[in-house]
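A single chain, nothing else alongside it, follows as structure tokens in the form predicted alone.
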Amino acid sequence: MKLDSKIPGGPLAEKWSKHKFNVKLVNPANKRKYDIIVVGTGLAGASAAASFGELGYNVKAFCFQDSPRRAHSIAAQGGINAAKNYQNDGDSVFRLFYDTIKGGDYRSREGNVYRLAEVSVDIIDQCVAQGVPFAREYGGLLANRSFGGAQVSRTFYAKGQTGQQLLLGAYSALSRQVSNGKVKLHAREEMIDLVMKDGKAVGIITRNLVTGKIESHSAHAVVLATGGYGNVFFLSTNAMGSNVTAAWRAHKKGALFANPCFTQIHPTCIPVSGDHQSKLTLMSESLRNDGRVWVPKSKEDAEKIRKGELKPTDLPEDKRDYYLEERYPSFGNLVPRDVASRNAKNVCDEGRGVAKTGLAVYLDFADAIKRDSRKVIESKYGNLFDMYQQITGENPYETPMMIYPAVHYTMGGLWVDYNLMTNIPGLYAIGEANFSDHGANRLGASALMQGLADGYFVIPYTIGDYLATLPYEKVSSDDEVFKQAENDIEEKIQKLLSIKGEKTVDDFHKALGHIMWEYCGMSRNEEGLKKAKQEIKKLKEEFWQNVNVIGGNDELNQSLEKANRVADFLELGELMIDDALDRSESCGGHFREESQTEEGEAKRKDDEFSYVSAWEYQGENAEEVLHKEDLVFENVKLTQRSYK
């Protein structure tokens, strides 16, 4: 299989403009004759569906929540990048492009990343026009703050709830099209299969989560905007409903899955407090602008703090180790997420972690409050501080926050070309659902940027290039391919319901999460990955013999919902292990212990691994086939990342 990224030739800065001119167009009158399905209503999905509706296409939008406003995009806190250079501090489209390529450890396409930086400036204008209440300076101009992995201030924000405000903007645009009749919204319906005919995507199968009814929906094209798969680890910052099912079922129909092992661990999350937890809570990376990260210099002091014999505020400066500031003087506490996360793990592994578990470091705002006043800090981060206090019972204005890394974002996903189409004609993936523009590690504040770039400014252009080649008549949902797909789904559901084993779905999900975190988490090695592969195989076998899915299909059944999702997570987990084993280099969030510098930093092997790993499904219990898309760098020099 030859992977054609379809990146246009010519100078980097002209590729997107040239491509937009060369794609086929559908005239306004003919747009009314085409149907598009959009699965997911987060930033990528809502913005795409609204844009399609505005253009005149007929759209069906699906979400498994009761409202598009509950999409996980709402949880994003810190901000969205754009190369506006409002601070006049040296930013530019090329610098944002370079920071993103470098932050992703040179494992992303130049063409895609430059386009992302290029349209970033339009995103801000679009959102301001929608009424998104970005923070403003005294004079009324939009404010910016700095974020990890950059030395300029380019992050636009709305206090600590940027994702919520951006989603409300996209939701209002979507609601306008629903009201106009151009978008038909299907809430509480989950996609559980992709339908194909003659090698093309022609629709989806859904399950109504309230009634259990299995339904067919046909269209000329299908767009997946279903987010990431971080919940394969069980504990993550993702909403509990976030899953991989839509993307994975498409993968099993032939869509390539790219770079599955590239998982981003976020450095600033509230630490695990016990086995009772079902998810973790993110504390925005923007906090690292003013918070200073430290641990005690000695194990003895750390142990006293863990036992409650010593308060962090009692420890003098000369006994504190501000390890990021010491090790990375140029970037300090604003190093990229993968670097900050690994360093937190290292100091805790040394026995200098705090919290009762020993798995936490401090994020201290005492100096910032002393310098700027509590009122200023409250205006920037007030809702985040309140959230922290409600969860932990501690006041971060008076005592340092405790943080520890947690699974946050997945850079892997369905392989797509420059048009955001998968290798299956008519099937597109946007936002976190595709393998994205982020390489091996996502730069902070760029997830919102990518989701809105894909939905507002990329796919509305590129989807016409495909639709213009199709007849107006679509495949009927009464076609045999839909009936066969429905029957296959019914059989799988009945199989799950008939097992009647002794373990709950959550038992298996927790077990999988433990394996993934231990052996494919912040660091990986060959021995551990091979062990994980065998453990997941055994766990998957046991799942299909011993899971207990209570209730039936013809009703609201959350046990069945979870079982469907966990079955897919088990298969995905095995592929993540395969991908991590194949890539024996360290890059970004993928840290192979066998490949590190003398100083413990990630060591890439550019001669061997400058490629996108794209995996092809071969059938139940068969090993997947790896295809490689070579990455070509013409505008940046591949260097060992340094933030010192």
The other form holds:
Amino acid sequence: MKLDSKIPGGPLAEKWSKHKFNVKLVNPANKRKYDIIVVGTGLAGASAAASFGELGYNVKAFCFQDSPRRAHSIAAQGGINAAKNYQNDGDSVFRLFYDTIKGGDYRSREGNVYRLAEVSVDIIDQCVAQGVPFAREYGGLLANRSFGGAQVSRTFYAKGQTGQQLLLGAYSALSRQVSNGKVKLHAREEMIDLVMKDGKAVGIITRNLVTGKIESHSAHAVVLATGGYGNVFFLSTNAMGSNVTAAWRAHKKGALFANPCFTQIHPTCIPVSGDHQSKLTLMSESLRNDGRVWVPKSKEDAEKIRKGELKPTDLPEDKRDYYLEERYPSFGNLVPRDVASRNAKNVCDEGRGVAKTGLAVYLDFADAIKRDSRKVIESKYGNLFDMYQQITGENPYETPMMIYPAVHYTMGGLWVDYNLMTNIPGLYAIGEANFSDHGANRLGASALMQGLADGYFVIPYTIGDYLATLPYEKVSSDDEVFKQAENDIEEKIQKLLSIKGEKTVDDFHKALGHIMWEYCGMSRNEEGLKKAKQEIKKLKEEFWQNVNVIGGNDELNQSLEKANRVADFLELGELMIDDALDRSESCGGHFREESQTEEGEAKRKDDEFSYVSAWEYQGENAEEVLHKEDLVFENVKLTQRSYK
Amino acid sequence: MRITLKVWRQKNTQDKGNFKTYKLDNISPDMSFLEMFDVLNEQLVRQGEDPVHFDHDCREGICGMCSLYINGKPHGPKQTTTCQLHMRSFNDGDTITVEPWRATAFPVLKDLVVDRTSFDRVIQAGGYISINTGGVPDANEIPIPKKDADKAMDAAACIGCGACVAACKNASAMLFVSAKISQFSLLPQGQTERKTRAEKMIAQMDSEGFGACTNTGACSAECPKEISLTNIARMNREYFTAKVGSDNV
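Given the form predicted alone, corresponding form predicted together with the partner chain:
Then the entire complex follows, led off by the chain already shown.
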């Protein structure tokens, strides 16, 4: 299989304009003759569905939550990047492009990333026009802050609730199209299969989560905006319902899955407190603007702190190790996420971690409060501090916060070309569900940017290029291909319900998460990965013999929903391991212990691994086949990433 | 901790429903309320019983999906979402009563899960600014006084959970609706449709079967995002202004 990224030729800055001119258009009067399915209503899905509706297409939008406004984009706190250069500090489209491609450790496509930087400025205009209440200065203009991996202030924010406000903006645009009759909303309805005919995507099968009814929906094109798969680790900052099912079932129908092992571990999360833990809570990276990260210099002091014999506030300055400021003087506490996470792991591995578990480092605001006053810090981060206090019972204004890395975002996803189309004609993937823009590591405040860029400003153009080639007549949902897919799904569900084993779905999910975190988490090595692969195989086998799913199909059944999702996570986990094994270099969030510099930083092997890994499904229990898309760099020079 | 739970069980919308009692040992005070329910459900599944269904998703207090009426209060004793309520807010040996949101406009789907699509329909009636993607002015073209932007942000912080409705003896949705109307009426971008928005959203709110407001303020007191009662006053003002100068006679 030859992978064609369809990146247009010509100078970097002209590619997108040129492409927009070259794509086929659908006449305004003909748009109403085409139907589009959008799965997922987060930033990418809601913005795409709303924009399609505005253009005149007929849209069906699906989400598994009770309302499109619940999608997990809502939880993004810190902000959204845009190359507006409102601060006059030297930002530009090229600089945002450069920071993003460097931050991704040179494992993303130049063309895609440049386009992302280019449309970033339009996103801010769009959101302000929708009534998104971004933070402002006293003069009435927009405020900015800085974020990890950048030396300019280009991040727009709405308190610590930027994702919420942007999502509600997109949700309001979507709601307007619902009221105009252009979008039909299907809440509490989960996609469980992709339907294809003659090699093209022609619709989806869904399960109505309230009635259990299996339904067929046909369309001219299907857009997956179903988010990431961080919940394969059981504990992550994702929402409880976030899952890989839609993307994975599409993968099993032939869509290539790219860079599955590229997982982002976010450095600033609230540490795990016990076995009962169901999810991890992120504290926005923006906190690193003012918070200073440290651990005690000596193991002995750390030990005393862990035992509660010593208070962190009583430890004198000269016995503290501000290790990020020390090691990376120019970026300090604002190094990219992968670097910050790995360093936290290292100091904890050395026995200098704090908290009872020893798996935490301090994020200290004492200096910032002294410098700017408590009031200023409160206005910037008030809600985050409250949240921290609520969860931990500790007051971060008085004692330093404790943080530890946690799985947060997945850079991998369905392989897409420049049009955001997968290798299956008519099937698109946008937002976190695709792989394209963040390489091996995503910079802070770039997920919101990418979700909205894809949904508002990329796919509305590129989808026309495909639709224009299709007849108005679509494949009917009564077609044989839909009946067949419905039958397969019903069979699978019946199988899950009939096992009636000894273990709960969560037992399996937790076991899987443990394997993934242990061997495919912050650092990975060949031996561990090979072991993990065997363990996952065993676990998967046991799942299909010993899981206990209570209740029936024709009702609201949360055990069944979970079982369906965990079944897919088990298969995905194995592919992530395969991918991590194949990529024996370190890059970004993927740290292979065998490949590091003398100083312990990630060491890329550009000669061997400058490619996108795109995996092709081969059937139950068969090894997947790897296809490589070579990455071509014409505008940036590949260097060892340095934040020193 | 040892906890006794009295939980509302209802098979579906048609079922009458009733309370069932469960006992739990070994509950850690660091657990969130929903994690305590996870423990209960794992226990029920092991016994072959249907787990208690409840809505939840982000578990960090922002998506608005979790609900639960705990000991007579929406989201329980603290002014936060249920997912951010921790067992340290209860005492060893407590009996805790858990019910779904109770309101005509929020029918129960199963156990503690209710249907809140009425909120979506209120937003669909006018909770937006009618602009299309693209072709909008530069974001800094219209300065907005910080004070107004901040107030708009405070109103926009609503997570649409429905606690205000559950807290209100009339099951009124005024706080929810007023938060959205306020956000847009405070911003220059919202001015064009200011009047029609207030009229349409309030008409939809009434048609969904939400009750009237009698200014007791329970909604705001229970709101996990501390949406202020001032928004209701502002909404009333918006409504009267709209009605007086209405184009829709």
